[in-house]
Every structure is written in structure tokens, then in C-alpha cells.
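In the form predicted alone, a lone chain appears below as C-alpha cells.
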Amino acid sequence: MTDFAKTDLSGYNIQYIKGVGEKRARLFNKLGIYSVRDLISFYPRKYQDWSKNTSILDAPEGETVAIKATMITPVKEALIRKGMTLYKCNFSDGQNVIHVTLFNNKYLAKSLRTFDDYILYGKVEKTFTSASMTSPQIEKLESANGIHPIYSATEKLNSRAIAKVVKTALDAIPHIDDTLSDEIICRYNLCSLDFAVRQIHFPDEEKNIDIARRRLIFEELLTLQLGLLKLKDKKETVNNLPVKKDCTNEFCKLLEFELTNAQKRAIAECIDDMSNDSAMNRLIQGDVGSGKTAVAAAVMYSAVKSGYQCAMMAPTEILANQHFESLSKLFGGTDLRLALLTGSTKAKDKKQIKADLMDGKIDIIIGTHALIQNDVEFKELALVVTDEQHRFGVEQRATLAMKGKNPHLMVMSATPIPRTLGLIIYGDLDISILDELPPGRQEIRTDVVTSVYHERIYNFIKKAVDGGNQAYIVCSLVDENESELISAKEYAEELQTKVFTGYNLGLLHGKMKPKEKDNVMSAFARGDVQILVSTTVVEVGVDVPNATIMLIENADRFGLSALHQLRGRVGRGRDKSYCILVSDNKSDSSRERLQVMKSTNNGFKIADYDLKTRGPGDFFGKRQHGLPNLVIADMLGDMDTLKECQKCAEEMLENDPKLDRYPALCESINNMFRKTDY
């Protein structure tokens, strides 16, 4: 294979390095791996340490340890039965003897030889009289490297595989040239890049994986921090659309309740936003039922009045309908005129919607993704609010945003996050936070008990429903498989026959299609269905006021954000509602945890505990609400380095604002944000 440099790594295609070919380049592709640089990229999860060897007679059993052995015996071949091969032999340390046993590896077995030096990496079995060893990695102890990478594989694409394909790419790449300055690099006492990508691959020494990391985190926070400062800036742009009348106290009128403090702080800066030079990019970010759509509504209100059109997007079709039908309910006795637009819109109602957009005969417009479609153009967009904030990307926002000229911005979200982290992960966005729950918003009752409690529970939820209210059941599998939690589908099966009969239940989880969910959630909300049996995806939902009990099945299992934001989904109406959490977990971390959800319903303080002591991983999840994927940052544990990246980058672009210096790290935002399955 021919060398190639820096600049070729994006294009050159992982099927022609030597030793995969285009069959192969397919299994690499489910791995999402392309190009060279994702091969590169693609680090180890973990290490195996095979420097350290220890003795036959000093290994602790059940642990794994790297034993230096002579092959003693030949290797003696059993079928024990179709379809099953053992092979045994046995090695000798110098002073103690171990017994090797192997199934159904007839390549390794064939390639072994009697009195070789080998390596043997595995768990010790011990008796009085012997040790032993079951499928342990063997390799020839000339080439059994110190530190092992172990990768992220597949059954058809096993961990030695990738390593063996990684080691070639890197050996054909004479030099990683460096993204950063060396002032840089010395500022913040960093390794080269070049240093840092073959130590992350093939360590060294131990020591040198923390430090390729360090580098390693350092650019892809850097990358992130300014991606997000640059869309920041690129927003910052001179506003077309100024809100010349600030009709809040107007709007006031309209309401059945008294804005709280911080829903009227929180216009008041948007107002202000839309009145400045430049256009308002923000993000209201409020707790569950703290009345984010109420400040959006306000802001509405003054833009319309100041002559202009808005839009709201939300990511459901059921969501967009409840906005539609709240928002006409608190306009309907005013002029302004308001609009559906989603999926589900008939033809020829789509055509005459689209027709008054741009005639400007509708000042409000709610609806899903259909409002990003090419044919809907606007008279005078002057401002666009999207819900859930986590669930559009940049590219959707701005798509939308393109439809007017450079309106303004309004986000939505209800995950809490402690402030200074918000103003990191949001970089892009300016923040009000609703921290007050406006007055009427009752406190949900929350109690934690064990399954022994579940024919009470039934009970319970059996009243309710007979008195006409219904009731969430969520669970935390969908499927079955070889935990022994119940899946949604066969706990709602067996509630339907056993628990429930006479009611109808209804059943929703992640693995159904948008419509079939949207079907079951209007069912719900209409009261077709009484009681819904449901995983995580009911947790941003429709609003139903009649709901007043919250069952979560093994509530251990869940973040405790996730449980606030389940437990959100209740307590909308008037009568009082009921959080259950069932749990068998003894441990004490898991019964404090599940106290912590008993004793507050205020979710900042809960996402602060949640981020303490359940770590980043399962408060953000995978996808890192709305963010590009990270490869090897953690968004809170490398939270020092995620602040020093913040000061980089804002020194960067002070000085070199089209970042001209770095044309690889433009390369590497344009990556990552364009990568990014928004």
C-alpha cells in the first residue's frame, strides 16, 4: 500500500488498506468506519496489560493475569460431540504446571509448538493439586506486546482484527501533522498529535495512554467549543426584525394566571434580545410544567403585534396538535390568526396553508418537520421557536431559520442543567432559566416501595381508573432477552390478562413507528386508553391533565432525570397524582438515589445529584442532547479540560476569527458538526 499523508486521510477508503478489501470494508462500515481517519479515530475501550506476568502459583484465581509459560505437552484433540472440540495441553512456568483447555479453536491449537515461550492471558482455576486455564488469548512471547488495545468488534469482526488493521494504516502514515500552534501545545502542556493517536492505538508504557488521551479529549473538546462559537457568531447577526412594541402586559390580559417571576424575567429577555442589533438566539430552559410554552407564546404575541409572522416546531405530530390547540384557546378572542401544519395535513389544506404563509394571512404557524419543507416559504418570518431542543439540531433549526431574513431564535428545553454547564453545552445560545413552577402546579406525591407491593398498586390504579382518571405503567425493556426484567410488550400482555381485564390498555415503545406512537398517545389522551404501559419514550409526551398516577417498574435502572421527567408527565390537572417507584435494589447507593426522587421535585436539584453520583454516560445518554457525537470526551468527567477549551477557543478566534492558522481543525468542525444525526 502506498504511504499517504495528513491531508489524504479523509478520502482514502478504508477497503484498500492491506488485509481488508471491499468484503471486509463492509464490516468495518457497520462500525462506522469509512475512511482512514475514522479508522484512526476509532480508539480502544479498554487496555489488557500483558507486561505484568505472574507466576502459576502467585495468580489469584478468578482473576485476569498474564502468565510467561513453556508449552510442555502436545495437544491433544476430544470431540466430545457434534459440533464440539477440545483441545488440552498443558504449560510449565518453570516451577508449577497449568492445564490449558481450548473450544473449538482448531487454527490456535494447530499453531502451537511444543517447548515455544508463549504468553497466556486469562483467568486461573485452582484446586488443592492443580491450576487451569479455560480459552485463554495465547500469543508466541516475542510477539505478545505489552499493552493490548481492545476495541469495540463484532462477531464477525473480533477485537485482533481491528488492532492488526489499525497497526497497518499507522505504519503507512510516515507523520500526523499537528492541528494546534506550539504555543498552544505548551500552554497547555499537550503531546503532539502524531504522539497521541499511535500512543492511543499501542501504548508504550501505561503512562503514555493518560497522556495521548489528555491531547486526545483537548482537540475534540476544542473542536466542539469552536463549532459552537462559530455558530454562535454566525447568528450574531444584524437584526432585519426589531420588535418595536413590547406587548407583554397586553398579553397578560389574555391569561387565567398570574405570570410567575421568572416567566416574566425570561420574556423580558427576549424581548430585549429582539429589539437590539442583533437577532436573539436563546434557550429557555425550565423545569417540567414550569411554563416554557407561556413565555413563548408572550414573545409571539409581541412579534405579531409589531407586524411580523413566527413559527413553532415541535418534534411530534401529537406535541405540534396540543400547541395548536393551547395556543388557539389562549388567542381565540384575539385577531391573530394561527395555523397546523404536519405530516398528517390533508392535501389540499397544505396547498391553502402554504398560499396564506406567503400571502402573510397567518401569523402563527405550529407544526413538525413539514414546516422545513422547500414549498413553505413565509411573508416575514421574525421568529422561530422549536420544542425540546434536544430532539432538532442545529441543521434543522437553521434550515427553518433560512426561511426568513436571519429571524430570531427561540429553543425549548426541560432537562435540567446545572447553569455553568448549560452555558457551556449550549455555546451557541444565550439562556433564561425558569426556576419557579408557576401557582396552581401541584406537588406530585412520590413514594418508593418494593414489588411486594404491586397487588396494592393494581389496586389503587383500578380506583383511579373507575373514578375516571387514568394511569402511566413504565417499564425499561421492550423486548425479552436474558435479563430478567419484564419486557413493555409481555408486562402489558400480562397485565391485559391477568391484572387488568376490562380495561383497555394501551402500549407504547421506542421500536414502534412515529404514527403507530402518535396513535397510541392520542388514544391516550383522549381517554380511549386508560391505562398505558409504556418505556422511556412517553417521557416527552403529550399533555394529559386526566393521568394522575406514574407507575416506573424498576426504577433503580433509570437516571434520576429521567425518572423527574417521567414523573412530569402527571400532576397536569386538578386532582391530586401519584408517583410510584417499585424497586427491589437492596444497595444502599440505589435506595438513596430513589429517596433523593421522594423528598424534592425541584429537577435542578435532582440533575445536580443525578450528574454526581450517576456519572454523564446515563444523564446524557448517547447522544449528548442535541450535541455532536463525542468520541473520547466526556462532556462532565473532563469537565477542567472542557473549561480550558472554552478559554482556547475564544483566544483562537479573537485573534484569528476565520481561524485562517488551522485549515485541519476547519476540517475537523466541519466533521463533526456535519456528521452529527441531528
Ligand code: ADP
Given for the second form:
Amino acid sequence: MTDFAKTDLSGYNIQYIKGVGEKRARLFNKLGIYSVRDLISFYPRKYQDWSKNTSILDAPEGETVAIKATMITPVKEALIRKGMTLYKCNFSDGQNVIHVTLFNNKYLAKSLRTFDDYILYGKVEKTFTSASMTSPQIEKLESANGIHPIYSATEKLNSRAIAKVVKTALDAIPHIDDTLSDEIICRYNLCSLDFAVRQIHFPDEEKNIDIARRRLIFEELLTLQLGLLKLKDKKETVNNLPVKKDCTNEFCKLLEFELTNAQKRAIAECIDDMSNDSAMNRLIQGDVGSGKTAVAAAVMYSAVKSGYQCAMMAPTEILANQHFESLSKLFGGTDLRLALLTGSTKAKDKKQIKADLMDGKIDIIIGTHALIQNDVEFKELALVVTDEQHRFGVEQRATLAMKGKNPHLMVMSATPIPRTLGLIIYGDLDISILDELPPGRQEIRTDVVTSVYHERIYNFIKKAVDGGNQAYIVCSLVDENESELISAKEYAEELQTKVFTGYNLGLLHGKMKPKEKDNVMSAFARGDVQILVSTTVVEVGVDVPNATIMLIENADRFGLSALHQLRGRVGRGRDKSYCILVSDNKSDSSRERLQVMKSTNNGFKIADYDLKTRGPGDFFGKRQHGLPNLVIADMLGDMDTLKECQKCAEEMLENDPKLDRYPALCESINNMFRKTDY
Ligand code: ADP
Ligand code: MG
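Following the display of the form predicted alone, present the structure of the form predicted together with ligand ADP.
And the full complex, kicking off with our chain again.
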């Protein structure tokens, strides 16, 4: 064991840590832990403080506490039925007695000795005359003191077992070498990495947890920033594909509507970028319905008129189909040649399309991931547009960008992130904001109600559907233990059989294959499905103008920004649209939050409020930003650190562009950006 003193921690398989072995190593693997480095980077989820103990008398009923007590009666065993043994014994803290019951825990029961001192950790139940604890954690007083780490465990590998292995590993590492220079550590007021790693697992006192966290968050965000800056650096910046003329006026004649000023501004910024010395790298950020597609179409039009090809990539097939249809219609009267390439394109057609792309017989190709495959080649690809950018990773963007002579990049996103944050996480992009909705958009009427109103809501939906409209019903998890799948399925079944008999319901949930999702979504878009019951996977960006009702169950469980995105699925056609938020949560903060949804349709305002009131971790939802997953840092919650890290990263790269002085950090950067699976 001591032989990993010469710290190749990443290369040291956990299998060889004392007490692990091949079989348990596999359990660790399930948690993503393979090397000693992975193990010591597997931070506790929370802590239990066993050092603050209370007397039996003072222990509040129903709360989890630590009690220091002596065992005063031997363990009594009772077999209550086959496979269920109870162990009972009594403890005293010198003044009062507490009864302890253990279920089936023979190992623990047999280890207890009368007159020994222990710490009992668990919930206390009280009656007028007695106190008791059921299945508490019990440890010998000598070994129990202090703050205990709690890890995310699995069925076969509990938190205690993980803690023990982490302890063994840390004890065998004489010193964890620092990744940062003393100067940086000092300047940013950080503790050493060695201290941070040891204290995050086994803090000597509570305040050390924060000190350790600060260092580890700093390390992670710095790695992220360095990675992003290097990525930006790798990118060629010269403009090999200048757009020679601005054909926006000509393009406008194709539209049935006037562009908004915001759209005009964004288009001008793009064309300006593309005719300048360096290639375009621009994020078009606009609320749902702000008309991002028209901006992309205009910019592509000018690019094609300069003799180039364009590619537009969407995260799902149905979205790619929709873009293809609407752009085909828009460009119907022109000489622009469009094609669609997705996973479902027939092999024969695919071959033809690829050949045509190479020959320059296609001007605009629209598609999904299929577009970034190796065998797709272009004659003169000048512009790559990615829609709903947050679904794509930085890397994917980069792959598509490799396909030409450094083509211009335009990414479109409806996720309204605050500008300051945008600049940091999309550090390599310029940003245009569409802060204006096309005129004449109807406000979506939003109501917040309790579940008492269900019957009325259902009738309201029936009436709308009978009149030819469609509705979304979004349900989230009812409780953590329930699988998303089951709750959505059950709910859909209940609705179909008990409420909406005779109507066509569709079900969409996260466990479905992309193809299945597309099928359901397409059926809904065609109008074959009248009511779509869904978990939160309602596809971003899909246009079903006929849908006029968005019903969201347990609305308080969603972030406001997520609610706003969902609401944006309706109000896309001519008919008056409604968003109904159902919530039985009576807390003031929850009510107030939902009222914000009622009071404004402005995504940026909502995002701001969301940011201020809800834990920032929820803000993006999962994987909304297309950046690597962070283990400990929280992009928004740790905003200040993020800013510090950006500055620090810039300075480091200025002094040492290849980061020669920081080999360990280089390894972390590679790991972080490699691990990202999009
Ligand atoms: P998003 O920004 O959410 O992607 P879309 O590009 O899908 O929005 O546009 C939403 C709808 O608004 C489309 O039906 C589109 O034709 C329409 N639209 C876009 N720009 C304008 C405009 N300036 N005036 C009127 N309608 C517009
Ligand atoms: Mg869109």
C-alpha cells in the first residue's frame, strides 16, 4: 500500500487498497471510482456532526442527534418472524435511560458490550415516560468523536464502507502535492491541496469544511477556465471565408413579416463579424419565440449569396425536421438548395446528400448529430449554426468547426443566462441578445392554482381540445423515491382511462429512446395526439402552434426558468393560450415565486428572480450549458470564485501559455474535457 507514496494517484487502481480487492473494486467502479485519485476526489455529500452531543432529556423529539451514553443492559434477542430478528438494549447518559432497538443488525448487536461508552446517532422518539431510538448508528466513544462524512452510497456499498476505504487511502498517502504555485495559493487565500483533500473527507472541525471547499471549488473552476481559454486559443481566428455582401434587404422580401429591431441588430452584428478579419463566434441569445430562426436564415442567406455552404444543427430530429420545413418554405421561391440529414435519412439518400455536399450542390444542410460524422464533407462550408446551443457541448461545436476552413460559428440559445455569467461560460463567444418579441404576440395567461381545481382544469382542457386545440400536461416526480417513468406512466394511464376517455393521449418521458420521443412528438405536432402527457422532456424549440394549454403539475418543484421554457411551448399560434401552474405548496416563498410567473412573460426578468431566490444549482437544470459536469463547484452559486478563477487563469496563461509549470493541472484539464459526454 505504501508504494503509492510516489504519487501516481491516477494510475493506482483502487483494487489494491487494503480491504478493497477485485470484487469491491467493481462496486466502486459503479460510482465512477477507478483510481486512488478518483477515490479521494469522491467528496462527501454531507456530514454528520457527532461531536455535538446532547443529553437524553434535552434531545428534541423526532430530530437526529448524537447522544453520549453507556450501555447498561445486555442485548436481548427476539426472533419476531422468519428472517426478522430484533435486538434490544438500554443505554444511560447518567441521568436518563434510552431504549434502543436494532433490526437484523447482528454484527452491530454482537459488538456491543455492557458498561462501555458509545455515541448513539439517530432520531429520538419520546413518550411521557420513556425515550427510544430505532436503528441508530452506534459507535464506541473513542472512535466516534468528530464530524463524519456521508457519501453517496449504493445498495452494496454503504457510506461507512466508503469512508473506511478513503481513510485507508489517505493514510497511505504521505503528502498530496500541490497543483498550484505558492504565489497563487497565497494571493487567492487558499489552503493547500493536501489540507483540502484530507479535511473535505475528515474535517477536524466544522470551519475546515468551508476552507477545504473553497480550495476545491477554486481548483475545479480554475481548471474549467483554463480549459475554455485553451480551447479558444486552439481555434484559428482568421477569417478565410469573408462574406462579401449583405443581402439582408433581399432576404426580407421573402418574409411574411417585418423583422424586429432586435433581429435586425443581431443579423447586422453577424454579417459584420463575417466580413471582418476574424471568423465569427457568436451566441444569439433570445427568449422563446423571439425569432432566432429568422436571424439564422438571414445570415445563411447572405453567406450562400457569397458562394458558400451553411450547416444548421439541431439537437433532435423533430427540431431538424421543423427547421427544414420552415426554411424550405421560406426559400421556396429562390435558387437556394436545401437538404435534410438526420439519423433516419435512408442510406441511399444519405449517400447522395453527402456526394452533393462535397460537390457544392447543396447550399444549406440541416440536420442532427449526423452532421458531425467524419464522412460528411463540404465543398466550401462557411457557416455553422447550432440551435438550442445548451444541448451541445463545446467539443461538438469544435468538431463541426473543423469541417471547413475555420467556418463562422453561430449558436442560438433560449436559456436566458445573465450576461455576466454568459461572458464567463461562453467566454469564447460574442453575444447578441434578442430582447424583443415580434409584435402582436399574445400574452400567455398564467394562473396559479391548487389541485382542488383539477376537475375544472380537465374540463377546460376538454373544451379546448373539442374545439380543435391541443394541450400539454407536464408532471414532475411526486417524490424522490418514485421513478419518473412510473409516475408519468401511471398518471397518463389514469388520465386516459378516468378523465380523458375517448381522447388521444400521448406519453413522453426521459427514458424513451430519441426515436420514440420523436415519434410521439411528431404525432403531437401533426395533431394525431391531442393531449401530450410528459415529464420535463418536452422538446425545446418544437413549434406546435395549435397547442394552447400548458398544464404543469407540482409546479413548485421546477425552477422558474424551466417553467418559463415550458410555458413557451404554447402561445405560438393565433389562439389565446394558457399556462396553468398547479401547486399545493403553501409556503410563502413558493407562492411568491409562482406569482412571478403570473406577473411577467419576460424570460430575463424571470431568470434574475430565479437566480436571487432559488438555489443557483437548480437554475440551469441538469446539463443545460453544454459544459463539463462539475463535481463540487456550482457555476452560479460560486460566481465570485468563478470570476477570480477567470482572472487567475488569464494570468497563468499569459505567463506560461503551455502551462509547463502545472503538469497536474494540465492532466485535470484533459480529464475534465474528455470526461464530458454529450
Ligand atoms: P425561437 O427564437 O423560439 O426559436 P422561432 O424562430 O421559432 O423562435 O420563431 C417563433 C415564431 O415567430 C415563428 O413562427 C416565426 O415565423 C415567427 N417570427 C419570427 N420573427 C418574427 C417577426 N419579426 N414578426 C413576426 N413573426 C415572427
Ligand atoms: Mg428555436
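Since the model is a prediction, treat every value here as computed from it, not as a measurement. Positions refer to the first chain, counted from 1. C-alpha atoms forming the largest set that superposes within 1.5 Å between two forms make up the rigid core.
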Original post:
When the two forms are laid on each other by their rigid core, does Cys645 show a Cα shift of 2 Å or more between these two forms?
Top reply: no
Original post:
Aligning on the rigid core, do we see the C-alpha of Ala59 shift 2 angstroms or more between these two forms?
Top reply: yes
Original post:
Core-aligned, does Asp359 move its Cα 2 Å or more between these two forms?
Top reply: no
